[in-house]
Each structure stands twice: as structure tokens, then as C-alpha cells.
Amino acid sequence: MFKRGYDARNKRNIQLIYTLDITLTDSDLTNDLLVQFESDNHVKATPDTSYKYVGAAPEHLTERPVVIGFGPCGLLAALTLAQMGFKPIIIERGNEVRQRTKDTFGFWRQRKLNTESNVQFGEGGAGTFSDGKLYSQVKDPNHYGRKVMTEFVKAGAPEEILFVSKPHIGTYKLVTMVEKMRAEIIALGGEVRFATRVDDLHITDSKVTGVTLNTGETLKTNHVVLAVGHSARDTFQMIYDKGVYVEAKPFSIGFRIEHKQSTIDQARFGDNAGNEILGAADYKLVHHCKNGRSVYSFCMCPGGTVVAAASEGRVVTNGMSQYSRNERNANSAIVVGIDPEQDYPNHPLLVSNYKDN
């Protein structure tokens, strides 16, 4: 089974859709079966989804690459570099995932915010305390996403993420998986430093030459992977002050809403609500306003919960679901697009607004 999804546009006649890989034997090639396949418009050659490494580390590696941040981006970048033999050094300002889990639950249950280890900062990144969604609307003709899925399954994720149309994992499974991926990086010669922050980036003749840590130590390197996520404001300010080009990108802002999951199931699936194959229903909403803005749903979490997700003195919310997605409510962000040219044209980091507020 290569992929499994469903078409629920007509909730009275929901269709399951399967894409299958079929291997033909020598006898199949000599009869009419191959001819039948070749004449079917739905039949295509199975794509090559194997990952192709772009190179390998030299035998005598003099300077190791530094990966800043150990969230989803940093984790996969470090793992791939390690598999290529580059023995990366990973710098993560938060704690390892077990301690970070304690820090995060301390915030949720006791209102004790650790500004360096929380929902945003720490091993696994914000995705560890989110729904663990593993799909996007970005086209992937080279099947790079398959590499991610394969590594996750190797680390203990359910094999179904390789073929279901909207795969997800959930926080409790992710914690163990992240630990196993870290162990592989270390086994391949990589190094992970937790509770350590990059405070300075050294640049000579427009080239990176090293980084200075909050411990005072300087690491010499000519390759840096910046994987700090969206909440490391101090790091963004540092690289901006160093003269690194920083470009404002469109983003969205809004709020979280909740509904009863049973209501969503009934609206999407009708009498088929509760079917084990369909699971908890999701939805997607879009509204195009007369003023040119768009309002839409984002990070919809079926059978999940709304959680506090601050990393500093601001109110931030997120949504998450466990693998079972069996909580009473569904939740979704409802957000509006923000255009940098229209809404904050003077500074890519919103520094003036940040200071004023």
C-alpha cells in the first residue's frame, strides 16, 4: 500500500482511495496483464522514493558543521549530516526532551515558565508538543518527505505514517522517537550540547568562521545550519546586527477555537461518523475578505486540546493531539494573513513595534 485516503465530499457515499504498488512476475509479463495495466490511465510507474545523499565527509575532517537548534529542522539536518559522516555539533538552548517535558508540564500545571526550556525551546522543538502532523501542501516531486517518514518509522513511529494521506504521531510517541534519533546522531560521531545558546556569529569576508556560545567558548566552523525556529527573537536580532540579510516574510496571526469532536465528525461523515477507518474528522476553512485579506483555519487538531505555548512574557497558544486523537474536543487556529509590505514595511524584525509595546 503506497497511499490511503478518502473522499468525503458526499458524506452519504464516502469513498476510500488506495494507491497500491504492484510487482509483476515473469509470467505476468508474458500475458495480457501488463497490457491491461499499460492501457489504464490510473497506472503509473512506481516512483523512486529512496533518498540520495549529495556527498560524503572527507576522510580527514578538519572543521565540523554546527547546527543551531534541535527542533524538527535541526534534528533532521543533523541526522543527515551525521549519516554523511560530518559528525555535526548541535547547539540547543533548551533541555533534552525528558527534562523539557517536565519543564513544559510545570508551566502548564504550576505556571512556572522556564524561558530557556518550554514548548518552543528544547530537544524536538515546538513540534514535540503539537499534533505531530507530517504533511503539508508543498509539492515534493523528489520525495524528500519520504526520507523524514522513513527515519521516523525507524525511530519507532507507526508504519502507517508511510501511507496514510494525513499522517500524524502525537507527543507521547514523539518523545521516545526524538531520543532514538539523537542516539543515532551520537553513535555516528555527532555531539549534542543542551542548555547552551549561540550568542555570537563570527563572519570574515562575508563567510562564517565560527560561533561563540553563552558559556564563552568559541567553536571554529565554516558551515552553520541555522534552525532556530520562529521564537528565538534574540538570535534573529543578533544575526541582523551582524549584517546578515534578514527578509520579512508573510505570516499569520489569530486565535484558537474549539468544537465538540462529535459535531465535526457528524458534519463531515454523517452516518459514517465514528468509523474506525475514518477516525476523527478534520476540516479546512478559507474566507477571502473584500479588503484583500484571507482568513483561514490552520493546524486543525482533531480530538485534541488547546495548550499554552509561551517562551517569554507573552500570551501564546497552540493546539495538540495525541496519537489516538480521542479527546472530547477538536481545535483549530483561525488566522489572518499579514503582509510585510503593507503591515510592517520599515523593519524585518518589527524592532520598533517590539520596543514600543
Ligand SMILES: Cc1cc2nc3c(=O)[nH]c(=O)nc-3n(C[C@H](O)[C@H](O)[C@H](O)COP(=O)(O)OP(=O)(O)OC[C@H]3O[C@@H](n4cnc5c(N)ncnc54)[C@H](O)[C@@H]3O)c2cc1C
The other form holds:
Amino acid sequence: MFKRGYDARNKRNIQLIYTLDITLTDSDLTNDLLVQFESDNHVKATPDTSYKYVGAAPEHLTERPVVIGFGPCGLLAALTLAQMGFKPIIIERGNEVRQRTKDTFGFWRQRKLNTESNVQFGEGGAGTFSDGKLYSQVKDPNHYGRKVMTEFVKAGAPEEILFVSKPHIGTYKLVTMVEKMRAEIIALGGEVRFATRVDDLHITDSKVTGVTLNTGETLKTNHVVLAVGHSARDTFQMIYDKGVYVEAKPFSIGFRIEHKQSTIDQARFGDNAGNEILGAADYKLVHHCKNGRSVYSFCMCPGGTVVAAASEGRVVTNGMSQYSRNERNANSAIVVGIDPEQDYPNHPLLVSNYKDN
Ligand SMILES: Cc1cc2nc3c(=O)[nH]c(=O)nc-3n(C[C@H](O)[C@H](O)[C@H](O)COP(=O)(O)OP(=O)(O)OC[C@H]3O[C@@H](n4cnc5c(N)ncnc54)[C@H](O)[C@@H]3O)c2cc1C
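Alright, leaving the form predicted on its own aside, put up the form predicted together with this ligand.
The complete assembly is shown below, putting the previous chain first.
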């Protein structure tokens, strides 16, 4: 099975859609069929989804790359570099995932926020305590996403993430997976330093030459992967002050709503609500306002929970779930797009803009 999805636009006639890989022993017949069905989008040659490394480390490695941040981006970058032989050094300001889990529950249950180790910061990054939804609307003609999914399966994710149309993993499984991925990086010669922050970036003649850590130590390197996510305001300010080009991206802001999962299942699947193959139903809504802005639902979490997701003294909410998605409620963000050109044209760091003015 290459892909499995469903079409529930008509809840009285829900269609399960399968894309199958078929191997014929007769290669001439295979070619004949492909020619015969050339104009039919339903029959295609199986794409090559294997990952091609862009290079390999030299035998005598003189310099190791530094990866800043151990969220999904840093984790996958470090793993790929390690597999290519580059023995990366990873610097992560938060704690390793077990201690981080305690820090995060300390915030949720006792309101004790550790600003360096929380829902946003620590091993696995903002992705660890999450719904673990693994799909986006990004086009992926080279199947790079397949590499990510394959690594996740190797680390213990359910194999179905390779073929279901809306794969998801859930928090508990993610915690053990990031540990396994860390173990592979270390086995390949990489090094991960937790509870360590990069506070300075050294740049000479427009080239990176090293990083200084909050411990005072400086690591010399000409290759840095900056994978610090979206919440490290101090790090963004530091690189901006260093003259690194920083550009604002459009983003969205809003709030979360929560309602009974059974209401959503009934609305989407009708009599088929609760069917095991369909699982917990999701939804996507959009409203185009007269003023040109759009309000839309985002990151809908079927059968999950709304969680406090602050890394500093502000109110931040997000949604997470377990693999089973069998909690009572569904939740979703309702957000409106913010356009840098229109809404904060003067400064790429919005908060500095507010502080300055
Ligand atoms: C509760 C929750 C649920 C979510 N659910 C989903 C979902 O279902 N599907 C989905 O696609 N996305 C989800 N997201 C969003 C997703 O987690 C993020 O988009 C993703 O984690 C971004 O990955 P990243 O590696 O770029 O950054 P991050 O995950 O933010 O990782 C950055 C890392 O860098 C570290 N760091 C920052 N500054 C420094 C420094 N100076 N020195 C050292 N380390 C530093 C941080 O501690 C952090 O660990 C969710 C997020 C949250 C919080």
C-alpha cells in the first residue's frame, strides 16, 4: 500500500481511497500497461522515493558542523549530517527529553515555568509534546518527507505513517523516538549537549567562524545550522544585532476552541461515526473577510487536549494528543493571518518594534 486516505465530503457515501504498488514479473507487460494508461492519472510508474545524500565527509574530518537547536529541524539535520560522516555537535538549551517532560509537567501541574526547558525548548523541540501531525501543504516532488518518515519508523513510529494520507504519531511515542534518534547520532560520532545555549555567533568577513556558549566555551566551526525554532527571541535578537539578514515571515495569530469529539465525528461521518478505519474526524474551516483577511482553523487536534505552551511569561496555547486520539474533546486553533508588509513593516522582530515604539 503506497497511500491510504478517504473522501468524506458526502458522509452518506464515504469512499476509502487506496494507492497500491503493484509489481509484475513480466517487465514488458509493465511497460505496455504504462504506455496504455499514459493519459490516465491513476496508473503511474512507482516514484523513486529513496533519499540521496548530497555528499560524504572526508576521511580525515578537520572541522565538525555545529547544529544549534534539537527540534525536528535540528534533529533531522544532525542525523543526516551524522549519516554522512560529519560527526555534528548539537547544542540544545533545554533538557534531555525525560527531564524535560518533568519540567513541562511541573509547569502544567504546579505552574512552575522553567524558561529554558518547557513545551517549546528541550530535546525534540516544540514538536515533542504535540499532536505529531506529519503532513503539510508543502509540495514535495523529491520525496524528502519520505526520508523523515522512514527515520521516524526506524525510531519506533507506527509503520502506517508511510502510507496513510494524514499520518500522526502523538506525544508518548515521540518521546521515545527522539531518544532513539539521539542514540543513532551519538553512535555515528555526533555529540549532543543539553542545557547549553548558544549566546554568540562569530562572523569574520561575512563567514561564520564559531559560536560561544553560555558556559563561556567557544567552539570553532565554519558550518552552523541555526535550527532555533520560533520562540528563541534572545537568539533572534543576537543574530539581528550581529548583522545577519533577518526577514519577517507572514504568520497567524488567534485562539483555541474546544468541543466534543463525538460532535465532530457525527458531523463529518454521520452513521459511520466511530468506525475504526476512519478514526477520530478532523475538519478545516476558512472564512474570507470583507477587509481582505482570512480567518481559518489550524492544527485541529482530534481527540486531544489544549495545552499551555509558554516558554516565557505570556499566554500561549497549543493542542496535543496521544497516538490513540481517544480523548473526549477535539480542539483547533482559529487564527487570522498577519502580513509583515501591512502589519509591521518597519522591523523584522515584531516585539523589538513594540519595545522601540
Ligand atoms: C503543543 C504543540 C503542538 C504542535 N503540534 C504540531 C503538529 O501536530 N504538527 C506539526 O507539524 N507541528 C506541530 N507543532 C509545531 C511544531 O512543533 C514546530 O513547527 C516545530 O517544532 C518546529 O521545528 P524546529 O526544529 O524548526 O524548531 P523547534 O521545535 O522550536 O526547536 C528549536 C530548538 O532550538 C532550541 N534553541 C533555541 N535557541 C537556542 C540557542 N540559542 N541555543 C541552543 N538551543 C536553542 C530550543 O530549545 C528548541 O528545542 C506543535 C507545536 C506545539 C508547541
